[in-house]
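First, one chain by itself in structure tokens, the form predicted alone.
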Amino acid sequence: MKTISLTIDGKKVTASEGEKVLWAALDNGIYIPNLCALRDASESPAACCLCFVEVEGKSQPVTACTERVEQGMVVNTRSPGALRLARTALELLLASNVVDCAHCPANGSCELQKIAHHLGVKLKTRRFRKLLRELPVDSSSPVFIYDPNKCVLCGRCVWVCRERLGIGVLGFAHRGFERLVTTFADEPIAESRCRECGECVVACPTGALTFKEQ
């Protein structure tokens, strides 16, 4: 596969044709917040838009995980206008999820934590109403818990369950804020086919999916 030259923050980095800008810059060493984005999925929902970069040429910020590197390109991951998009997006996120590092499984392992340190953003922020579900937890599966409150919808969990393990027992239901990872029929996982091999907790970025023995 033919290698391109390209720029990012400044940085001269290779990367191989048809690449996404995401990974380009991730596999070089510069940090580009993420959650939704899989390298081996065909295509990113760019769901989280976490990933905003701005692309010389371009009249507005782009999505990393979308954007195919381009011979010559220059990309800045800093700014001003893809970090107000980004913190915006994750203060959104943070409105409505529950933030309990101290108690959570997943704590200093978590994504959002790394984003918040990454973007200089408090992980209880203010700016925006709280508004939490309240949603219960199921401790069912003699493996693993999910906490869906602490969901953020990345969609890991679904693709990795259906796409790569061909079982699908995970999946999206309803619309808008009433949007949740859950099984068919929001059964009990102990109850789904669930072969509890524990990917999908491998998979979580936060800390929605954790092993109990954690």
Second form
Amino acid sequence: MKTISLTIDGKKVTASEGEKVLWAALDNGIYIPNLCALRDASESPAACCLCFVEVEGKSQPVTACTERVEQGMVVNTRSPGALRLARTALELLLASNVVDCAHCPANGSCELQKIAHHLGVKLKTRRFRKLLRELPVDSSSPVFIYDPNKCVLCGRCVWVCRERLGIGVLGFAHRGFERLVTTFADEPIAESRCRECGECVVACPTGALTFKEQ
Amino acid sequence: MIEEQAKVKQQTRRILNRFGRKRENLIPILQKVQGKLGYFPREAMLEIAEFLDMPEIDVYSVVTFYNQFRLIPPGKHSVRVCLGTACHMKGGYIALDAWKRRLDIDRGQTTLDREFDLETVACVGCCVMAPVTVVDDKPQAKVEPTKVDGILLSFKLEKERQGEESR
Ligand code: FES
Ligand code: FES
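Next, give the form predicted together with the partner chain, keeping in mind that what was shown is the form predicted alone.
Entire complex below, previous chain first.
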């Protein structure tokens, strides 16, 4: 495949043609916050709105996970406009998420902590009113625990379960604020077709899916 | 129970036979199946998923996304409380609370005697009558808690009258 060159944050980098800006940046050691994009997925759902960057010549910030690299492109991942959008997206996520790092198995490996640090947002941000869903935790699986209250709806687990493994136990259901990653008829995981492979746990960027013993 | 399930499967399959096995047929199928069964029992959703060769969660996903689809059998009478903009401003939530309290169910549920089911809708197109509740396809105007009592009373009387006639 043809390689092209572009500039990200003043650094000259190369990427293969057709690559998304997000992966080009990450491959060159430039971090852009992201939750919903997966490298082996053909398209990103562009649902988390955390990967905003500015591209010279474009009037508005774009999502790096959907923007293709172009020869001579100039990308700025730290532009105030893009960062403002990303911060707001993160603060909205945090407003409806249980933030209890001290007691969370994902403490230290949670993407939300990393992203908050990168964007300079406090995890206990008070910008938006806290609105929790108070959903039951599912610990029926022998292998892992699913706490939907810590889910950011990125869809990584859904994608892995269905596209990579061809199982398709997990999916999205319900609408609006009630939207949720769940199983058929909201059944406990243990009663579903789940094969307990734990790949969804590996894919989860937060503490929503965690292994029972580590 | 087993018989019931077999019947649901059979009825669903009969409808499915009229459709091609294409994903885009999902919603028309759901509409036809609900038209027949009144709601979606588990077995019906499983049949549909198998027919269209999609994960069963995808069928569930669509059923729970649209207001028109139900997971609980409907009651004999349907109560649709409007929470559209006008009705919202004019106390739609007060009407909803009154219905909830009088029927002793939440929205999306059916009373134990299967007489009433309760749902909300977003604007039924007669905002001047706000707050509106559509009871059995008939829009009721300016629904206040006392009006809720009145509507329920008339159903009760109607039922008693029918009971007497059939005796
Ligand atoms: S990673 Fe780009 S929108 Fe989620
Ligand atoms: S808002 Fe209720 S009828 Fe229009």
